[in-house]
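Just one chain is shown here, as structure tokens, and it is the form predicted alone.
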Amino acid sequence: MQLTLEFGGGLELLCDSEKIHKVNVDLPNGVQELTMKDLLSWVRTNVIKERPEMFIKGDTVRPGVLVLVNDCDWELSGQLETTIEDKDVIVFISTLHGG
């Protein structure tokens, strides 16, 4: 499954300062569809290069991280249960900034 992952608001610093990642994600064995819960686990293992605790807390994103799936807030589509499809664009933006 081909996906575009975008990181902003400082989260790109956890991914070698790359904002946009074009990735291929294989479905876990026996799974018919990819959910955000599956994707977050995959991102933690394959994309986040340092300080994963700044991105993930438990099995979800930390408070203060806005998640958009195809420009729609994931809170409107089921959060961790949101189904991901081929060619979807998932955006992660930290709303917490120092200053």
The other form holds:
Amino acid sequence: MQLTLEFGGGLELLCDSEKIHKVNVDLPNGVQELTMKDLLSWVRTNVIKERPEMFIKGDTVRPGVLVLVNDCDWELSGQLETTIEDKDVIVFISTLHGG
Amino acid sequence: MEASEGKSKKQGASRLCCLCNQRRPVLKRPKTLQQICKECFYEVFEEEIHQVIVKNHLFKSGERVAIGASGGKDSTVLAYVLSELNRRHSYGLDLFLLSIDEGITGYRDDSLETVKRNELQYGLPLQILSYKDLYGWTMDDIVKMIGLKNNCTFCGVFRRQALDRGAALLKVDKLVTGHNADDIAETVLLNILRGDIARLSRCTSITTGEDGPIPRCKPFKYTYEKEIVIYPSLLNHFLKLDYFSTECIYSPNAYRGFAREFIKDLERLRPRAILDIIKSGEDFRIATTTKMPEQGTCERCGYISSQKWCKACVLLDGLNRGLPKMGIGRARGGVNGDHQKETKKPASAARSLESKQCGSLDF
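Having seen the form predicted alone, can you show the form predicted together with the partner chain?
Everything in the complex follows now, all chains and molecules, and the chain you saw is the first one.
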């Protein structure tokens, strides 16, 4: 499925300083739906070019990284359980920088 | 950083905003765990800050107020919200932007561009002061001399004075900074970890330095960092908030980083922890038997100081004499906040040094 990923708050530096990535993600074999958990793993492998520990901690994003799925806080849609659909826009913003 | 208003079928289809009960929620507030929509979020965010300002009597009509602006998320949102509220509620304030250029190539020079844009976008006059002009040293110079440890000590000490000097130059009555709830909770923890009782007693005050030249206040004291970050990214109108966001290249070894990680982990488990830490900090009372440092003035420059020389003068002297370790290092002890006085080497009268670990951003 086609997805738009946006990185902000300094996270873009982990992906060759590109803020917006239009990507094509294939569902893992035998799986009907793509969850944020699957997507995170995919992003870590395919989009993050350096220092993955700034983006991911364990199974989920590093504390301090906000995730918005179609302009909506992922805490409302079940965080890692959130299902992702074609043409969705996912935004990752780090809060861990000076103000 | 705008995301399109796309599918809504899976998000909150069965839930509506807690406050208006009409629109779909876009955010779960860490402070209250409420699910609220974009419009209600803006209202409640701005209204809460207005209430903090009013209830704590942060300003008086007619005051000249400088906003410490770094170009980062907190100060940019602060500048925007403060000028909005000033207009909306007629605070009658004369607002300015004050920026400090520490001379960090690739970081500060970029973020200053953001502040210059803010000057135009919000119509607030901007004053920039540099470490080079004030102290004769840029942070790049300092790091070349002292290496990558303890940088934040120098920078934090210098910046605090620089803001006061800038405020004096602008002849303002008050300084505001964008320190948010997360920052203050981190500071409470840091001060506990270091046994810094003097700072612990001050760091949760919303206004500080009232007995000094320029009082400073923190309207975002109860505002969560998450909400400050979300605020501009949901804002859809043409004055889209534009801020600079990178970590300072010299900060990775700062001690504060550990407190920050911890707070973020805590927030995940129990978001209220941040406000509760602040509340604990506010309600600490220092035992009457604890000896506290007395505040006087620096003999060299007249700045406020609890020692003979203020920290900035000690650090600067060290730099100028090629003794970068002066003013750094441990000499602290005693459960009651007593610090052992450590006298350093040659020349002039014995000076006592209050030393601390690296990575402090004192309040």
